[in-house]
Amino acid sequence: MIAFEAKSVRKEYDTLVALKDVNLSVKEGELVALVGHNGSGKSTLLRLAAGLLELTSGELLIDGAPAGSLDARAAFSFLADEPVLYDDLSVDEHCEYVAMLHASPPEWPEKAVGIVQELGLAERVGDLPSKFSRGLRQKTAILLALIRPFSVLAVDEPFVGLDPSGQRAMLELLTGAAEAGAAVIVSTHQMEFLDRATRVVILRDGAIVKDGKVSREEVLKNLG
C-alpha cells in the first residue's frame, strides 16, 4: 500500500522554484532515503507532506489523506532538522503530553522505556532540555516522533549533532520502524544509512534525478 505519494508537487517562493513537479511514492515498509545538496528542495517536500507548508499545485497525500488535514497530520511524525521542545517540560513531561496529543495506545509507556534505553536517556528523562546539548535534544525530539502512532514518518538530518552511538541508535530505531510497517523518508548524506536504504532519492534543483538502489559512487557523483 502506498503510504506517502507526491503527485506533480510544485512550490514556489516569489521566482524562486523550490520544487519542480515532483513525483514520488512510498510504500509502508520501505525505508528512503532523500539526498541533495542544500536547497534542492528536501525539507521543502517534508514540510509540505507535515502541512507546515502550503503547495503551489499538485497533491501530496498521506495514506490517502491530503497533507496538512487532520487524517494526515495523524498518520504522519515528523522529526525536524532542528528539534523544537517545551523548556519547561521534562523529558518524562514531554512523552505523556505526545502520547496524550495523538492518542497513543495503552502500551506506549512500555514502548518509550525501550526507545529511552536505546538512545542512552535512561538518566535523563526527569530534566528539563533547556539543560540540554544539542545531541540530547535531538535524542528526545527523536523519542517523541517515535512514541506517537504514525504510518509514515520523516526525518530531516536526524544524525546531525549525535555521537557515534546515538548514531548507531538512531539507524536502528529508523530501520525497526520500517520493518514494523511505516513508510520512512530520511533526509540524510549519512553514508550507513544509504547502504541500508531500501531506495535513494535524489534531489537537484527541485527535481528528482534518481530514484532507485544507488551506490555511495553514484551518491557522491551527484553531490560533487
Second form
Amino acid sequence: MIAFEAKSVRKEYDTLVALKDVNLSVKEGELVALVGHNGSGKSTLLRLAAGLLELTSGELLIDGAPAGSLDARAAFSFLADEPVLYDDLSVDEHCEYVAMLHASPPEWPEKAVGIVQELGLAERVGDLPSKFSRGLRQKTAILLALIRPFSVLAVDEPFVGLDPSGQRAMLELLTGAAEAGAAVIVSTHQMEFLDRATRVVILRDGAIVKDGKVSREEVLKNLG
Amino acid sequence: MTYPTITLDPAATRQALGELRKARFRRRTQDIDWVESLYKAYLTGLAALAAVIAASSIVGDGRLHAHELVDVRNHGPAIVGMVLGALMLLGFRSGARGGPLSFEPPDITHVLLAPLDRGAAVRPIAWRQLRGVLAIGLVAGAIAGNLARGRLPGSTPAWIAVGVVSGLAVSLAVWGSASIASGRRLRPLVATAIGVVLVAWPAADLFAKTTTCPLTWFGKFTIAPLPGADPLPLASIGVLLVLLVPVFALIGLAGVSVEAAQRRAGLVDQLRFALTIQDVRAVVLLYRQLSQHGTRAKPWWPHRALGGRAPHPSTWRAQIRRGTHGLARWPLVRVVRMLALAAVAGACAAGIYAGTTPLVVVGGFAWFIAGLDAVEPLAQEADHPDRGAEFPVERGPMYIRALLVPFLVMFVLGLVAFGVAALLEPGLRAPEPALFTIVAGALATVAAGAVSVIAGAPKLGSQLQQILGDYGGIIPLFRQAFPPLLATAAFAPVIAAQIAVKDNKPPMPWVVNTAWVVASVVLLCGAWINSRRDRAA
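Let me have the form predicted together with its partner chain next, following on from the form predicted on its own.
Now the complete complex, all chains and molecules, led by this one.
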C-alpha cells in the first residue's frame, strides 16, 4: 500500500521555485534515501509532507490524507534537521508529553526504554535537553520521533552531529522502522545508509533526476 | 514498530496540554525568587502609574473654545472611527503575514503537528496574549481619558471610564483584526482591502457629515461624556460591534497557518532578545523579516549599467550614488509607511500648535522611526564593518557622507508633514518658518537615526560605567533615550511658535532661534560621528 504520495508537487518562495512538479510514491516497508545538493529541495519536500509548509500546487498524501490534515499528522512522524525541544522539560517529560499528544498505546514506556538503551541515553533521561550537546539533543529528537505511532517516518539529515555509535544506532532504528512496515524517507548523504536503502531518489534544482536502486558511484557522479 | 494511528478529541487535547503546562510551570517555579518577582511587579505597576500621571499632566491642557467643541461634536466620532479603522488596517495586514500569535518553536513541532484539535491547542496561547493586549488597552485608555478630561468639559470619572472602555475595545478590535486575518488565512491584498474600507467608510462619514459606519458609532461613544453629545444607543451598538471582532477571531483561530507560525516563531524569539538587549537596529531588521518587507529586486528607476564611462572618483559621489541606489530598492510598503509617518508628524505638529503639547511624544516617535528607515545606507555600512574597513577612507567621514541622501529623504518627508499640518492648522501655513522647521527637523531626525545605528546596543560594563560605579546604569539609559529625544526636538520650533503666538509676539525669530539650537546639537552629533575610527564602530 502506498503510504506517501506526491503528485505534481510544486513549492515556490516568492520568485524561487524550490520544487518543480515532483511526483513520488513510497510504499509501506520501503526505506528511501533522498539525496541532492544543498538547495535541491529535499528538506522542502519533507517539510511539505509534515505540514510545516504549504503547497503552491499539486497534491501530497500521507496514508491517503492531505499533508497537514488531522489524519496525516497522526500518521506522519517528522524528525527535522535541527532538534526542537522545550528548555524546561526533561527527556522523560518530553516523552510523556509527546506520547500523550499522539495517543500512543499503553506499551510506549517499554518501547521508549528500548530506544533509550539503543541510543545510549539511559543515564540522561531525567536531565534537561537544554543542557545537552548537539548530538544528545539529536538523540532526544530521534527518541521522540520513534515513540509515537506512525506509518510514515521522514527524517532530515539524521546523522549530522552523532558520534559513530549514535550513527550505528540510528541506522538500525531506521531500518527497524521500515521492517516493521513504515515507509521511511531519509534525507542524507551517508553512504552506509545509501547501501541499505531500498531506493535512492536524487533531487536536483527541485526535480527528481534519478529514482531506484542506485550505486554509490552513480550517487557521487550525480552530486558532482 | 508502528501502531495504528489515532487522533485526540478536544477534551483529550486539553488534558494533554494542561499536563504539559503544569509540568513546565513546576519546572519554572522551582528556581523563582518570589521576593524578586514581587519587587519587579511592584516596580512595573509603579512605572505604569507614573506613565499615566506623567502623560496626562504634561503642559498644554488648555480648555477648548466653544467653536472647537462644536467641531469635536461634529467631526470627532468620524475621526476616531478613521483612527480605529487605520489601526485595524495595520492589524489585518499583520494577520495576513501570520500575526499576532507567536508560538514557541517546540510547540510547532510537538503540538501543532500532533493529531489533535488545533483550536484547543491555539486558544490558550491566544488567551495569554489577550491578557497583555488588554493591559495595554487599559493603560492607554486611562491616559487618553485623562488627557480628554484636561481639555474637554464633562465629569472626570466619566472621561476616565469612557477612556478605559474605549482603550480596551480598541486593543481588542486591533488584536481581533489580526487574528481574523491569520485564522482565516486572508491574502495580504484582501486583508489590505478590508482595512482600507474600514478607513474609507468613516472618512466618507466625515465628509458627508453622516453616521453610517459602526466605527463612527464607536467614535460617538468616545465623546459621550461631552455635554450635549448624542444619546448613547447608537454609540453602545458601535462598542458592541467592535467587541464582536475578537469573538469572531477566537472562533476561527484554529485555521492559523503552520508555515507562517514557524517563520514567526524563530523571528519573534530573536526580536524579544533584541528588545531585551535594546538593540534598535536588530529590532528594525527583524521587524522587516517578520513583515516580509524585502528590498525590491527591480529598482524604481534604472541605474547605469557597467561598461559605460567611469564616473569621476569621489567618496562623496560614491556615498551619494550608493544612497540613491539603496533608495531605488525600497519596497512600496516602506515608502507608504514613511509617508504615513510624515502625515502623523504633520498632524502632531498641528495638534501641538493648537495646544495639545503631549502630541510631541507621538510625533517624536513617528519621526524617530522614519529617521531609522531613512539612514539605511549608513546602517548598511555599520552592519558590515569589515567591508567598510577596506576603504581607504576613515570610517567617520564615510558615515557623514552616507547621511546626505537620508537628509534629502527627510527633507521631502518634512514637506509632506508641512502639507498635512498646513491643511489642519491655518496658523502653520507661513512658508518661511516652515522652511526653518523642516530643515531643523530633517537634520534632527537623520542625526537621531545615525546616532542610534552607530551607537548600537548598550554595552554593559564599559570603562565609563565602571568609573561611575552605582550611577553607571545611567549611561546605557542615556544612550537609548538620546536618539528619540533628538528626533522629538524636530518639533521644538513648532512649540516655540506656539508660545510666541500665545504671547502676541512674531513667531519667526523664535522659530529661527530654536532651529539654530537644534542645528547646534546636530552639529555636535556630526562631530561625534565624524570622529568614529574603531573598526566595529
